[in-house]
Each structure stands twice: as C-alpha cells, then as structure tokens.
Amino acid sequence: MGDVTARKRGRPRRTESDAAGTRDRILVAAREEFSERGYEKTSVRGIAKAAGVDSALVHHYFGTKEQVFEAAVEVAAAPALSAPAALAEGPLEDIGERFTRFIFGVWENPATRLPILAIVRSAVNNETAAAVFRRLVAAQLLRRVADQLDLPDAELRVELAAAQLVGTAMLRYVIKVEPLASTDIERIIARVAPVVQGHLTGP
C-alpha cells in the first residue's frame, strides 16, 4: 500500500530499467510537445500528460521546463554533436569537406532531421530556448571543433563555418527555397565545402 501511495505522489520506480524507460518516455513526449507547440506553449504538465506520468516525475528527472528542453536538445542533436570525433579522423586540408558532408548527412537523414527541426523551431521563436540551444552547441560542438584547429581565431573560424552550414540547411530543409531545396546534395556539398574550408583554415 505504501509503495502504491509513493508512486501516486510522483516518485520514480524502484528498478533502474523502469526508471530509464520512464525517463526516455518523458524525453520523447517533450520533444514532440516542443515540436508541435513551441517552447512558450509547452508546459511540464503537458509533457507529463503526453508521457503518461505525473508531472512530479518530470520535475524529479529533469527539473524545470528549461532543463527538460535542454535534455531534449541534447538527445535530438546528439548525431550532430558527434562531429568533432568524426572530424578528428583526417588532415586539416580536407576538414571543410568532412565537416560539410557530416552536417548535411545528419540533415539528409529523416530519422535525425525531424528531431533537430523540432528543436530548431523552438530555438528560433524563443530566447530562453535559443540560449539553451546556443549553450549546448557552443560547448559540445563548436569549441570542440575549434580545439582541433591550431590556428589563430579558431573559435571565430568554426562559428563562421557553422553559420555557412546552418544558413544553407535552414534554406534547404526549413524554408525550402528552390532550387536549393531540390538540388542534389552532392552538388551542394561541392559548392559549400570549399567555403567552409576557407573559413576553417584560410588566411
């Protein structure tokens, strides 16, 4: 009886597998809620309802709405955030193409593109969401890539390269401007990669 009462109050389940399953379910629900409603209209209560749990569990595992969003961003952006490890395999002379190919590879795959789109839309429309997204991307992607460049202004170089890639991705996948949206991805990589290379290793 006491265990049932405790669960009704929103305490986590006792087994690690149940806890992990509940946490994952909350993250999936959070990502969907942020995608459909945006950051401002999404609430912890709404996330809890979509996940089929008490709102106290959402607070227990993640804390505030901002912290739930940050966790959802980290999961959604995980494929892109692994870029530094991929870029480390190869010479600086072609890091621009590797970076370009890697990022567009994430966007071209529907399984990874849709979660990122959901998060980006929230970040574009809300400053709190944008700050979370910016903090995560800066710490786990841009600075780690910059650490691989033994050049002056490494962080600025990486940010300019990222701006080139993000801008192109926004026009192609979010705004869907033609002919960019329907052009073969290899043609786009061939044109964008040298520009990215210039930002990263040029004078």
Second form
There are 2 protein chains.
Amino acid sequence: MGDVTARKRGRPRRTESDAAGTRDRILVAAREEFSERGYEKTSVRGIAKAAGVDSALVHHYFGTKEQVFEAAVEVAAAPALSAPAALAEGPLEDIGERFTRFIFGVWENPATRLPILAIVRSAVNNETAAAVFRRLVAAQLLRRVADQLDLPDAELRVELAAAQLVGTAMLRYVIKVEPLASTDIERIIARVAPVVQGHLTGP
Amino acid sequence: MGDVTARKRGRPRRTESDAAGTRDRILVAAREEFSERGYEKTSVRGIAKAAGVDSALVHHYFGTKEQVFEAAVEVAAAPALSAPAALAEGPLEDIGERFTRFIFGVWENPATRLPILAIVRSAVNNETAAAVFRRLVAAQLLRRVADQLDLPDAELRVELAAAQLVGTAMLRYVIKVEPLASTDIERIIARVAPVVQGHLTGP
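Form predicted alone done, so how does the form predicted together with another copy of the chain look?
Whole complex next, starting from this chain.
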C-alpha cells in the first residue's frame, strides 16, 4: 500500500500501472469465465480472449489455469478471507452468531453470492478446484476461527459448524428447497446460530 | 409385483420381457453417463450409444433428457426414498440418530456413494437437475420425515437438520476438508446426531 501512495504522489510509472491494469483485466475476465462456465469448461485461451490479451500474457502473469483460478478465487473470496479478524472481535459466547451472520451476509449479498456460488460449483465438480477451496477457504478462514477456540478438537468443531452453514446455503441458495429458500433470513439465523455456537463452544 | 410373479409361472411374454430388458439397459447406461459426465455434458444420444440402442428408443421409453435423468435418479435413490419407512420405526427421541446414521450409511457405502455424488454434482450445476433433486429427495425423503414430527415448522426443521447432514457430507466426501474427511465416522455421528435431533424435536 505504501508503494501505491508514493507512486500516486510522484510521476506515474507508466509500464507498471499498465501491467497492473492488464493483470486486473485478466482477473476480472477470469472471474466471469469461471463463474459462467465452471472450472472445467473454462480455458486460459477463453480468459485471454475475454480480457483482450494474448494467452501468453495470462501465462506470464499467473501461470497455469489452476493458478489463474486460485488468483481469481482469492480476489472473489477476499472479504471472506479478511473476515476472521472481524469474527475475532467480540466475546466467545457470541462467536456462533457472528460466524452465522458473516456467512449468510456473503450469500444474501448479490455481489458476493455469484463468486461464492462459482467457487462452490467448481469445487464440487473438479478435484483441482476442490484443492484450491481447501487451501483458501478451509485453511485460511476455518483455521483462523479454530485458533480462537483454544479447545481440543477445535478444527473438527469449526468444520462441523461450517457444515451446518454450507449445507443451509446449499439447500437455500443453490438447490432452493422450500420452505427453507423463502423463509426470512432472521428466522433461519435464530435457529442456526445456536447450533453453530454449540459446535464451537459446546460440550 | 403380483404381475411379475404371475408371468414367471406362465409362458414368458416375449415382447414385454424384451422391453423390460431394454428399459433396464438404458437406465444402467444413463446412470453411468450421468455419473461420469454430469447432467449438462450427458446427451440422450450418448446414453443410447452406451446402451446399444437407437436414440428414438430412449425417447420412446423415457421422453426428454430430464425425464431420463429423473428415472435414473429414482433408481439410484431408491434405497434413500424407501428409507423413511425404516426411519419411522422407533421412538421420536432417537430420530436424530436414525436420520444421521441413514445418511452417512449411504455416503460411507461405495456402491451408493457414487450415484448420490452424481446427483449432488448435477443438482449444484444445473437448474433442471436441481428441480429433479427437489421433487425426489426433498419432497419424498424430507417431507416424509417431517410428517412424523407433528410440530409447527416441521418442514423447516427437517430441512435444517438435512442441511447439517448435507454440509457434513459435502465437506467430508466431496471437498475432503481435514480433519473432517479422515475422522472416524462414529466420532462424527456422536457430534452430529444430537444436533439433528435438536433441529427435529428441540425448542
């Protein structure tokens, strides 16, 4: 960040900001391609075409398709991955509700729902995408929640809490099972948050 | 069933048993194609080829691709759809453990895991397949569990219980998040069954 500020004040370094613009354009194109087509049907060539650059440039900036996917997911999941800090602020007896509200917040917001949906769809269908999901979401988000618990089985507790949230999101937003899909979100949170709390800090 | 027995005792009606054989062969081929390729990449032509019949015959017996999928899912999910009867046998205070053991039984058994995985993958990726999932699994399995509860919000309760089970299955068997993926199933059941029970019959 310090670098960016310094550069803004001085003369813009043309080639570097061009490079940053190209990199961003490729990332936006990648996110859209992966969201629309899923991991398997997306190609580096298709991403390059959507970004208006040569495939070689995509490889130059990111490497393989898996690495482009990881970078795109990292951007899409950035709010989720920075959240554990916010989740950590507050008493441990409310962590269930904070975790629940955070996850449903991501799903209820149309701007974040689509990228998350794309990640879930890709992870369910493709082992490479599942590995990226494990590295980013599981390792970063879940482990950091687990670190706050300071309990034996902390990781398993967090994963079973996440399972309740993931499963509810799947049935509500993806499969759209009724009445779950159209029930007011506050009624869902009232039922789910105590369960999540129980997984995290219960017996 | 009575019909089949009657036919066995008498002279076999050649054309009818041929038709049943062809129908079964198409269903087996359809299940394999949908499992391997997922809903979107599977075609009626591909199913016909795998079954060694003409595409017109697949349309004749089943109709559209969606209808072939529904028939194939119905066969694959037959144990799941007949289970509510077994789930109903026993006291209501154990229903959480029975429901939990039933679902993990399907996922732990390699013979049933693959068809269920194919259904989940297709339902996550395709709205038509999701609609079939809703009709078969949600409407038949979940509603029949809900009917036993005789509580207000019974359907929502069953769906949130199912969400815990679906989410745990996703993270354990599909995404393979550790330590959940390699934890002994009895330890998982010991943690999950009380949660499922709480959803179903708790406050």
